[in-house]
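Here you get one chain, nothing else, as C-alpha cells; it is the form predicted alone.
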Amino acid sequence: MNNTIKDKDLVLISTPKRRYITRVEKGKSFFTKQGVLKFNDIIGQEFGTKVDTHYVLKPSLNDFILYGLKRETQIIYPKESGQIILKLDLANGMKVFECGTGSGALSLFLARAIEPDGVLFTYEKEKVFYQNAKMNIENAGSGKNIKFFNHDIEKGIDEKDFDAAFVDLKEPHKYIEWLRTILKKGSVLGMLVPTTNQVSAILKKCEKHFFDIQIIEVLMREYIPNPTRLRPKDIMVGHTGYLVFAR
C-alpha cells in the first residue's frame, strides 16, 4: 500500500487538543487553533510526518466516521459497529440488506465487511439523508459494492434472499414479519433502538417469526494515556441503542 501522501489524498491531523479530516490541496493550507499547515510540506511525504503540532496520517475507517462524517442524523456508532458485523457474522461475498442508510457510518463498516465480492443494499426513505449519506460514503472513498436505494420499504422491494440485515428504524417491530420474508432461512436480522419500550415490542413480534434472540448495550469507557497519573477519562459513550439480534 502506497505511504505517500498525495494532492487530493485524504487525511487525518491530529494535534494535541484536537482530530480533523480534510483532504490535501496544492497550494493551500489547513488552520487549527495549534497553527497552520501548508499543504505543500507534506505532499511527497509519508504518512505519519509531523510538522510542528501537526501529525499528518492516514484516516482509518472509525477516524472517518467520527471526524469526516457529516452528520443528518444521529449515526451509528463504532462501538456498536464491531458487534453488529460479528452478530451478522459478515464475510466476503455476502448479500446484506440495510435498512435507515442514515449518515451512511454503518453503511460504511457493513460494505467493508462483505468486500470485494458481497453487496450492500441500503434503504433510506428520506432524500436529505439519502443524498448526504451518498456524499459520505464517496468522500470516504468506499461505495463500490453499495447500492442505495432512495426508497420507502412500506412500498415493498424487489430484491430477496439476503444473507443477513440491519435496521435502524423508528418502529422496527411493524417489519418483523416481512423481513423474515426477505431473509434466507436461518439468517441473522439485526436492530438497533434507544428505549426498552422499543425493545420490548420487537420482542412480542420476533417471538412469532425469529429464535435466538439476543439483546445487547455496549459500553465504552476510554482512559487518559498519562503513564504517571493513568485515570478513566470523565466523559464515557454510555448508552447509545440497545442492539437486539435474532435469526
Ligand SMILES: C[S@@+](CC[C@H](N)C(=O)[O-])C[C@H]1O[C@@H](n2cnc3c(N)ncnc32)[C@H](O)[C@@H]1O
Given for the second form:
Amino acid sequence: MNNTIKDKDLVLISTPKRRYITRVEKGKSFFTKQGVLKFNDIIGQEFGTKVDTHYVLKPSLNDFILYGLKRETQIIYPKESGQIILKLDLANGMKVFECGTGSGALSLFLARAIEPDGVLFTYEKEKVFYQNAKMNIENAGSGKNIKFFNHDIEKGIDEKDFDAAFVDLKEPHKYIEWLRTILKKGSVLGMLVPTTNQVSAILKKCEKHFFDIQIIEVLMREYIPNPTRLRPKDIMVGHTGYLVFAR
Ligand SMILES: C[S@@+](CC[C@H](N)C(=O)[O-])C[C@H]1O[C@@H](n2cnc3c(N)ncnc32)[C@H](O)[C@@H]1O
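Next, give the form predicted together with this ligand, keeping in mind that what was shown is the form predicted alone.
After this comes the whole thing, all chains and molecules, with the earlier chain placed first.
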C-alpha cells in the first residue's frame, strides 16, 4: 500500500489535545489550537510524519467515524460495530440487509466486512439522512459494494434471501416477523436498542420467530497511556445501547 501523502488525501491530524480529519489541499493550511499546518509541508511525505506538534496519519475507519463523519442522527459506535460484525459472522460475498442507514456509520463497517464481492443493501426513509450518509460514505472512500435506498421499509422491499440483517430503529419489534421472511433460514438478525423496555418488546416477538437469542452490552474503558501513572480515563461512555442477536 502506498504510504505517501498526496493532494486530496484524507488525513488524520493528531495533536496532544485533539484529533481532526481533513482533506489535503495544495497551497492551503489547516488551523488547530496547537498552530498551523501547511499542506505543502506534508505533500510527498510519508503518513506518520510529524510537523511541529502535528502528527499526520492515515485515518482508520474508527478514526473516520469518530472524527470525520457528519452526524445527522445517532450513530452506532465502533465499539458495538466490532461485535456486530462478529455476531453476524460477516465475510466476503455475503448479502446483508441494514435499516436505517442513519449517518452511515455502521454501513461503513458492514460494507468493509463483506467486500469485495458482498453487497450491503441499506434502507433509509428520510431523504436528508440518506443524502448525508451517501456523502459520508463517499468521503470515507467507500460505497462500491453498497446499494442505498431512500425508502421506508414499512412499504416492504423487493429484495430477499439475505445472509444477515441488522436494524437500528426505534421500534424494531414491529418488524421481527417480516425480517424473518427476508432472511435465509438460520441467518442472524441483529438489533440495537437503547432501553431495556425495547429489549423486552423484541424478546416477546422473537419467541415465536427466532431462536438462539443473545443480549449483550459492550462496555469499553479507556486508559491514559502514562507508564508511571497508568489508570483509566476519568470519563467514559456509560451507555450506548443493548445489542440483541437471534437466528
Ligand atoms: C439511529 S438511526 C441509524 C444510525 C445508523 N445505524 C448509523 O450508525 O449511522 C435510525 C435511522 O432509521 C431511520 N428509519 C426509521 N424507521 C425507518 C423505516 N421504517 N424505514 C427506513 N428507515 C427508517 C431513521 O430515519 C433514522 O435515520
